[in-house]
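In structure tokens, the next block holds one chain alone, the form predicted on its own.
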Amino acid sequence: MPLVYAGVASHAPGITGRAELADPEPRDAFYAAYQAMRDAIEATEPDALVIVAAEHFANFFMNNMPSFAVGMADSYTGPIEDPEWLGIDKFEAPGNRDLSQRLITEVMNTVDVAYAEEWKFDHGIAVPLHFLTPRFDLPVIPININCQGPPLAPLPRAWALGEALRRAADAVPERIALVGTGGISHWPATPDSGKINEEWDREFLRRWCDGDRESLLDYDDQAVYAEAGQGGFEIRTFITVSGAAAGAQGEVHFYHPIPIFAVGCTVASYRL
């Protein structure tokens, strides 16, 4: 079946963990946009949600840091963080080991990926699931991209991963929804936490909506670090979704800097 949904959203831990400290107007509008994303995904009647997130040293560390890793289990637990700090209770999310294996097998024809039969979800996946599958009734297939410890996967490889995921989704009978989660500009766990480069974010989202491979891959990690912080490396997850969307036009449903969440909060999707 063809890919039925492709979108992106922010995943910062403050989105759920510091909700009461945020300005209510943009916070509530952001939550409403997440709800609209959930409704849009449910309307496509997917059989599984493939969620592409960034590694935060939760499951992998510098002794073994794959560029790309895909979950291959029948269930996953989370959050790995303190539930009171994150504002999300402990949960078990369903997976689909057989579907994961078939997708991985197809992806590996062009892109090398690691796979993991044990995976604990951190905020990068737990926060989006809190909004998108709150009943945990939709199988999840997690994908992590190393956006943390250099050397990072080159941006063209993130795009190629998206193309491979699209090909894999089109090759299976199940209906696949795809969501990438991450930044955009942010400086987590630094004295600059809460800083947001809105101009940079909006320019990146313009390029993302156009689905223009050349302009999206024109970013340089040194410039990204200077202008968007180390959290800006998470554009890889957004670029992966662009590669899967195959030139579709995108739309930003919500963008607003919310400093207490330490990120420019984003919800966007492609019109497949």
Given for the second form:
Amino acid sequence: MPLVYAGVASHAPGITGRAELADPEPRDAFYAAYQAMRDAIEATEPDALVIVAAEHFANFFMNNMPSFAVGMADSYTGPIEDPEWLGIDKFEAPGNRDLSQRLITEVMNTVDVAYAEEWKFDHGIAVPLHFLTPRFDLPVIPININCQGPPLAPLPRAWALGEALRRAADAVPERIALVGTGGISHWPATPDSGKINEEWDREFLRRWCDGDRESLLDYDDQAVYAEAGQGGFEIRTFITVSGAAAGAQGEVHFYHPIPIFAVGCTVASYRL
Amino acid sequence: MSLYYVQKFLYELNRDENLQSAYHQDRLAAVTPYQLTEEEIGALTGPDIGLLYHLGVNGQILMHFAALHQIAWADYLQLMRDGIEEHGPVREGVYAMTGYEGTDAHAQRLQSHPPQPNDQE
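Can you now output the form predicted in complex with the partner chain? The one shown was the form predicted on its own.
Entire complex below, previous chain first.
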């Protein structure tokens, strides 16, 4: 079936872990936008949620770091973080090993990916799932892009991954919803945590909505690091969704910097 | 200097509840199998969050270590700032790779020359 949904959303741990410290007005509006995203995804009656994330050394480390990895298991656990710290209880999320294998097999015709039959979700996936499938009743297929430990995959490879995912999703009979999750500008877990470059974010989101390959790939990591922080490397997840959306027009449903969440909180989707 | 092994210890500690128990019982014994300098051992067993940040530990690993020690978020951020103040800019790793100059200097530079939306173009 053709891809039924493509969107992006933020995943910072403070979104759930430091909720009580945030300004209630933008926080609740952000939560409402996340709820609307859940409703939109459910309306497409998906068989699986493919979530493209940027995990944070929960499963992958510099002893054997894949640029891209795809989960291939029938269930996953999380969160790896202390549940009280993250504000999310321990959970088991369903997967679909067979579907994963078919998607991976197709993707690998053009993009090399590692696969993982074991995966402990950290906040990078646990936070989106908390909002999008809180009953953990929708099979999840996790995909990780290394956005933490350079050298990182060049941006055109992130786009190519998205193209490969679209081709793979269109080729299977299941209805696939795709969500990318990452920060835009942010300096997470550093002394600069809370700094957000809103202008940079809005320009990036403008390009993301246009879905234009050339302008989205016109960033280099050194400039991203200087202006958007090391968290800005996670634009790869957004770009992968753009590659999958194949030129569709995007819409930002919510964007607002929430410093205690350490990110410009975002919910956006493409009109497929 | 073995940033790789400092981070590897923390990576494994963050994932492994058995290692967490061992660390809580005897911090020095828990870090001994890793190839670490005296400075690194001191930072991990203290713990010294500021020194670990100065040494280059990625914050995505370090924040979990701080949580393990029940260090509140605001205190965690301040400990890293204090570490930069006391020890100087980050020595190596992702925060040093483009010459990150430390929190205060970085903030001042951003204020004096705010990035423009089209800087990348």
